[in-house]
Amino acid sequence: MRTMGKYIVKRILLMFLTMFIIMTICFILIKMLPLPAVREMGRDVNLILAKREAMGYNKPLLVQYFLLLKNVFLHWDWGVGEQMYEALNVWDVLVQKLPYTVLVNLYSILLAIPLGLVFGIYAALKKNRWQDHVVSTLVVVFISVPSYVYAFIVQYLFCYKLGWFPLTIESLESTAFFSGRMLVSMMPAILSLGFGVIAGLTRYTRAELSEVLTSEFMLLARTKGLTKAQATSRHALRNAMVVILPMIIGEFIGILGGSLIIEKIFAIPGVGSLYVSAVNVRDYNFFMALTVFYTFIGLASSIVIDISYGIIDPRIRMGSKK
Amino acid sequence: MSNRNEMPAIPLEKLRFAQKDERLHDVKFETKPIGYFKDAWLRFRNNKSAVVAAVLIVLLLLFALIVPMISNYDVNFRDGFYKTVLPKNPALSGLGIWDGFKKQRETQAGYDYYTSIGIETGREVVRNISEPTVDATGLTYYSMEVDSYSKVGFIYSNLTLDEYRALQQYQDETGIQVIYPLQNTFLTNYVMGNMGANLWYKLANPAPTSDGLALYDENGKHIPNYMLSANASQADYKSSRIAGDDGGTDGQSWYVYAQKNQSGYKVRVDYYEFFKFKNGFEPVFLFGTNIYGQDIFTCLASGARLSFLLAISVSLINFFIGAMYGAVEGYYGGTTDILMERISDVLSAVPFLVVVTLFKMHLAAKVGALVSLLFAYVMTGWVGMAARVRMQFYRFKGQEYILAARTLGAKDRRLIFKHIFPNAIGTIITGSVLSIPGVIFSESTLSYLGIISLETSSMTSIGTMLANGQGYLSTFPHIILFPSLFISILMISFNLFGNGLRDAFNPSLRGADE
């Protein structure tokens, strides 16, 4: 376990180093861009220029970077919005948007995990029979079709034709966050996101489980008198889970990032929409914060996956020499 | 019983050489050798779904390459009147499917309007008209299928003198009536489409408050309301006239076909025929048109061509960069490997979205959106390929045959390119092919979101087409249907094809998923 602890610390330190490098590069690249033009319609140009001066935009690049680092590390202050959400704290806006993204993705994963596992186990148990072929073919189809195509189908069928769900999600003013109405209004997005996750999980489960099912300890389990169901649930599934669980955990971290295109189609006011608007109006403070945010999610999920392997299965010793 | 080992004495003269002046050598194989690629091909051939997928990819590729060349339309083509017309395939029109008809529910006024176009042009505008139903408010409704092409009906057009003459000449040569008589306009709020150009019949109530109901004669027919020569200014018209108009040979007044105004001649033309006159071909949009009146079929092919071009170039460039980088990493190992791995670690940790955005902001203005996108894909895309190649090198570099070659004095370069690389090529090719659908998918996503815009006068992208159609999903789903269908088939085919390739190159991995 000591090597494990050392390994975790090493990975986390490395993650922060990587994040720091990326942050630096992105900062330089962003600051090299010209500032957005001062919009003049009904606004005081001098005020904007003064604001930029106050925000340190006219200082040398390195000084600006130092200021950013100081603000971030000492006060967790990512600056204020300049082109959108003006004068609002960037981090506050981000945190305010996060719940929508998380909730939609969380629901879709909660929907997908049981279904994916069930289909995967079923296909593995019926390997090379027609049931397996049907499931495997469907999996290829569902994995390949882009999520926005599901979104169009769901929107057309369920929202327009059948009228089961509203077109856009409820706002927090009209209903509580964990209410049934919110869930119903999120259903189209949840479904569109779910298909791909279900298919991915099915494929993964089927591959892992069918490999375990052919191993020799399964034969032993049957020989000592366990029924097929017992052997599968007690031995095969547990061993297959060693690989499947980290993937599911990785999915959970990934939900923070969300899906930009689904958020756009269903007008979910989440982090993805925030990023798209930050890019479109060129708000560099938001862009900077979201870059770091997305980088962090990517790195964190890979670390958590790696570490969870070691925790779930002590046989896998991370960071050991061999 | 003699000793078995005892040879009977053979006289010397009975002995002869088996081969005296011949050289000993192996016999040349009668059969053809099966090389690496041949072996893979033999296995690939047996994978039916992969073969079908490969054929589909080739077909889609041909579609993308050929259609923009032979199509009547191009991306620039926009028709202001044939916006959102439904898909029509002349080959299947006779069967009543894919013929541009749309089911609609219309009031009595709408019924009069659409049937009137059919009566005047002689084309089938409405069909399958149901029995009228009366709803609670007392309004009469019909459900019917309306031809989205012919329902445009008539438009007013201002022609120059040359165009006016050319059109008359066209009418005389082909015998097709394009110019129809102008009609008496009256002050009414009821104007359905094309500035009232379709109102050629008398209304039951011509007052401004008209509800648009047609006035019928005793046979239940529309009554024409054409402008008569007696009471209107008219321009010279010498071409064919519609039935029932003799041009005044019987001394009665005749219909007015054109009026002169400041800019030229105002005529009322049958748009379907006018389109043919203007463009030289019949208005047939295989996949319909979008809200700008662009031909979806051509735009889709053009967008697909762009996607293919981008994806294949990205895949090729990443193949070369990744192979070089991974080979050096994997072959030399040690410190070189660690240092180079850190670089690719950092690069792979940058979210792709951020890379695209930064490249777009920095480069799009200088080198164009497409090239900046290409750079963005190359910037981080090769990392995966390098990792794959590196792994293969680690796998092979310790094997005995490499050791043997090195002992025989083979240089690094020879070992890398002659001994290790050919062994890894299958995996590398598979990786390259499997990266193509990813590029196409993310390109369509990015252009859908508007983060990149590949829309110019001569090209469009699938993502842009989807974004344009999204607001019309409920009313005109065909705008989104065809691009979605295309990209779905493409992605499925590429995945099946890639899986087939992987199984063919690495039979031991069959069924395993990466």
Given for the second form:
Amino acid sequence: MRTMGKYIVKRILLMFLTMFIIMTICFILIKMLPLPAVREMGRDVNLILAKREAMGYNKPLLVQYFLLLKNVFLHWDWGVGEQMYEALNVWDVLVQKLPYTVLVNLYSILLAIPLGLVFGIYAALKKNRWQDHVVSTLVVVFISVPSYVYAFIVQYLFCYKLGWFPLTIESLESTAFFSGRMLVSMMPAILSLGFGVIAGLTRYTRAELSEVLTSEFMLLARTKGLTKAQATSRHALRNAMVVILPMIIGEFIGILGGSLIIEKIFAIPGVGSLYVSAVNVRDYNFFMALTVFYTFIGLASSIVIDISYGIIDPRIRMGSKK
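Having seen the form predicted together with its partner chain, could you give me the form predicted on its own?
Only one chain is given; partner chains and other molecules are left out.
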């Protein structure tokens, strides 16, 4: 337990160090880009220039970075929007849009995990038969195709031709967040996100379970009188889940990451589409806040996955030298 505690502390410290390095690199790179044009119809140019002066845009990069870190660590102030959501607090806008991203990704994971496990187990039990070949071929196809291609297919087939789902999701003003109407409107995005997760989990489950089914202890279990179904459910699945469960846990932890392109295609007002817009218009404050947000989610997911190995299987000692 003491070794595990040291390992966790070490990983957390490395996580913050990595976040600091990524944040620094992104800040320097985005600041090296030219400022967007300010002479746009309906906008006060002098007001915008004065605001940029107050935000320290004319100061050296290191001074600007120090001011950013100072505001974030002392006041949790990520600034206000400049190119979009002008004068609105960046963090407030992010929190407002976060539920859309969480909901669409949560639904896709809840759909993908049981289907991926079922298909993977079925393919492993039918290994080297025609059923296994069909499942494996479909897995390769679905993994190879990007999610945005599925988005266009789903939009054309289910939304345009069949008319089962709307092209864009419902707004919170028109329907409740966890209502059936909201679920139906999000279904095209859920399907587009879920195909890749189902294929990946199917391949992973099939590979791990196939290896366990050919282990010597499975032969021993069969010689003791257990049927194939009993040996598979009591022994094979339990051992295979030691590797599969951390992957599932990582999917749940990483749901806040969202899908940048899918949210943009289906006009989901979530964090992902906000990030894409921030990059396009070069809104520095939104870009930095969302970069740190996505970086934190990715690093935290990897830490939770590593720690879960030791929790699921006590025989694994994370951080031990022996």
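Basically, rigid core = biggest C-alpha set you can superpose within 1.5 Å across the two forms. Numbering follows the first chain given and starts at 1. It should be emphasised that the depicted structure is a prediction, and the values quoted were computed from it without experimental measurement.
* Asked: Just checking, between these two forms and with the core aligned, does Ser273 shift 2 Å or more at the CA?
  -> After core superposition, the C-alpha of Ser273 moves less than 2 Å between these two forms.
* Exceeds or equals 2 Å, Cα of Val292 between these two forms, core fit -> The answer is no; the displacement is under 2 Å.
* Would you tell me if Ser136 moves between these two forms by 2 Å or more at its C-alpha, with the rigid core held superposed? => Shift of 2 Å or more: no.
* **Cα shift between these two forms at Val63, which is computed once both forms share a superposed rigid core (Å)** => Val63 C-alpha displacement between these two forms, core-aligned: 4.1 Å.
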